[in-house]
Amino acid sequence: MSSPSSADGRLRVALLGSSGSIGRQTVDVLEAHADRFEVVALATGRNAAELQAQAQRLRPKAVALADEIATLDLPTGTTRVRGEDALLELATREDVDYVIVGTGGVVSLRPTLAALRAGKVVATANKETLVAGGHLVMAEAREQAARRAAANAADPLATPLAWLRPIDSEHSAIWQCLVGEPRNGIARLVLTASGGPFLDTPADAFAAITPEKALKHPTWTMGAKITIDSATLANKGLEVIEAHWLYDVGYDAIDVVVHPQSVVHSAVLFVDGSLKAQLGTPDMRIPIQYALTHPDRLVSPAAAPDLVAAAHLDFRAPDEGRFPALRIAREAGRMGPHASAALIAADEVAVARFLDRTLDFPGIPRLLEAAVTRFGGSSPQAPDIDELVALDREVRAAFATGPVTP
């Protein structure tokens, strides 16, 4: 990564994905420490009028707008990137040190690869860059860890993790856990679930499931389709497979308790027996701070916990027969690449049927697992970027309408 060349020192940053959940509430954190960080590019999807509200009030260089139809009323001095590789022009433009991803799905993971190879740092919240790519990204990481090692190994930018940033709270929390530890210390990960709004419901109970009933998260304030991948725990399933690129863990190491008080956001258990865990408000400005301050902290907007007041903290062991998709994704990871692609594009297509009801609450996991079971074993070589691209293409397209049978 080059030095910051802002004027007064600032690091400069690119936004992808800056009108969803993870992107509002980065922006939330690059404003309150405006002294350490300068917003340089902006990129969204179809929210016009919230790019259109973040550029006047962060006056970055450059914007992208995934809606070309839609117009923009931007400050002086800001410019709109058009086309289908706007992403990759922020991502890689000379006057940017950080590359945060608050996107969805595999259109990502080029800018990813690409900011990489450019020398940015990369804090991402896309589940697709790690378990549809992390054969791919993890390399990059790695190789960019190696060069500045072999020139000082105390190097804060020496390990891949400083290079490939997790800011989902789960990872952020190992991440974090881990620090001064070395790597022949680690015995498990262990990776906490909240459960979501049905931990206690019986399964008979689970096809009359509406989308508004599934939206109501109990401790987590998130986007819809982490909000459904939670009451399924498809999500803590993708993170397992996450945790296994990032951490270089096999899957045999790898738990998920559930922990209904989202207070303990993950921990680490080492060969001496220690555990060491994580411990945060559900708010998510906590992980995307340490991703872009690490490893300093500062001072965050959000509240501490309070011990006290929590009074207890439970812990039990997932529920794999009421919620299958943990044990799916499990076995998709431990399959390969192509089976982890298709199980994440699957569940994009699953979430969205879900949502506009189309598909029932226990048919989110049958198309989990009819996607893995179709396009999981297509291939033993792991698939460049180009396939996987196709790969979502084809999975979309196969479970976009119609029923789906176990």
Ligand SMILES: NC(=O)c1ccc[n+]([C@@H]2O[C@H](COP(=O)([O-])OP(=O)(O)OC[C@H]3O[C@@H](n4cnc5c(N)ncnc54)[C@H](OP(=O)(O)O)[C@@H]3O)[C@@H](O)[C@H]2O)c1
Given for the second form:
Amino acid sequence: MSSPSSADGRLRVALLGSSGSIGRQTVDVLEAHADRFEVVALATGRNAAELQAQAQRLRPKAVALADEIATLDLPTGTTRVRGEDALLELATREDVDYVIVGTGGVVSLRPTLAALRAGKVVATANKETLVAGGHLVMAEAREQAARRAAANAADPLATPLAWLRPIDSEHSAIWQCLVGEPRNGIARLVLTASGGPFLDTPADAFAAITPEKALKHPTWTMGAKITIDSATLANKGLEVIEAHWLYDVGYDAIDVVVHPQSVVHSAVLFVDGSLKAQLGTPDMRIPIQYALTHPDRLVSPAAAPDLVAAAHLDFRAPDEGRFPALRIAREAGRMGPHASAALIAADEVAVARFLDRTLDFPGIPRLLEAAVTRFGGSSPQAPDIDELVALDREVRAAFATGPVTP
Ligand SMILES: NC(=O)c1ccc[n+]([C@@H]2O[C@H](COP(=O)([O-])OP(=O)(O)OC[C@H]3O[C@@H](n4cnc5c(N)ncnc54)[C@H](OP(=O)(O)O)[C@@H]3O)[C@@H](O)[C@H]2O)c1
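Let's see the other form, the form predicted in complex with this ligand, since the form predicted on its own is already up.
All chains and molecules follow, beginning with the one already shown.
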């Protein structure tokens, strides 16, 4: 990316997944700072009504809807892009500077890689980008950063994190803690977890957990998939793998601490014993905005944390006996990209089956372990993008139906 070249100096943004939880909150941020950002492209899956409403308000140049049959009433000047490469086309448009990825699933992996190669900054909430494709996307981000550093070491785009920007609140917190810190000062990363709604539920009650109960997250309001992942702690396991790729830190130096109030979003322990944390209210508009404005900070509509009202903050170790998904994910990360790609594909199947009531709550980690065992060690060579997409399909097909035995 060169400096923004829109006529009025605004950064030009393509938003993938604009109708989802992350997508709508991103639209809030972009609308609040319309003097800084121009929305050039929007994409959603099936929610034609929301895409249409957003297009009428934001007047992007292009939109894409994965549901090709649905019709859209678009404003003059907005074109509909069709076809299986629609996301990639939007993400690599010449008039786009920033790509924000708010889709779930592996669908945005190819567009993310293509956007980085085309010199776009990518801010991503999407887990697959790093859990399945961390070895690919970080290589691209490092290459772009090295090119900048060779020309000017002080260029703000001379670091990989400036190219592949995390939106997940935990990774944003770590990123914020690392600003201005030398790499060799890092001792450990500390990811916080709310613990979900079943933090104190005994293991023998897990089989009776219903989707309705699991969808009630105690602190965050998010899409259904990530809410169930928070209840099983699979989400925290996926975040350990994401942190490994983003910050180039070994699995043995990434801790998870349960913090039910979700005020401390994560922390970094430095070699001198200093622990630096980022605190905030549970509002994704803060990390979304930071990913867009780093290293600058702008006023946000999100409420500030009130430490006096919080009164006390609790921390405890995670119980991997009751929440084995955390252990399984960490092991998958250590095994390598095949295992972590199998894990995240399996997790999507497991959560969908739990929500469909064809799998009980303890069945989710059972399915994850079965998928990692079966597909995790398939080849010593790290998978390329085509292999990742094929592996994703294979894992989904293998576990879509039928009983899951340990
Ligand atoms: N929600 C959070 O607070 C949060 C926090 C951290 C990380 N994340 C991660 O961010 C990602 C998104 O989460 P979410 O909670 O926002 O999910 P969500 O509410 O389910 O939204 C997913 C979005 O992706 C769109 N989409 C699906 N398939 C698509 C396709 N083929 N082409 C274009 N768009 C497509 C959906 O469109 P339709 O709705 O129109 O089908 C929707 O806009 C996930 O990876 C999640 O783990 C979320």
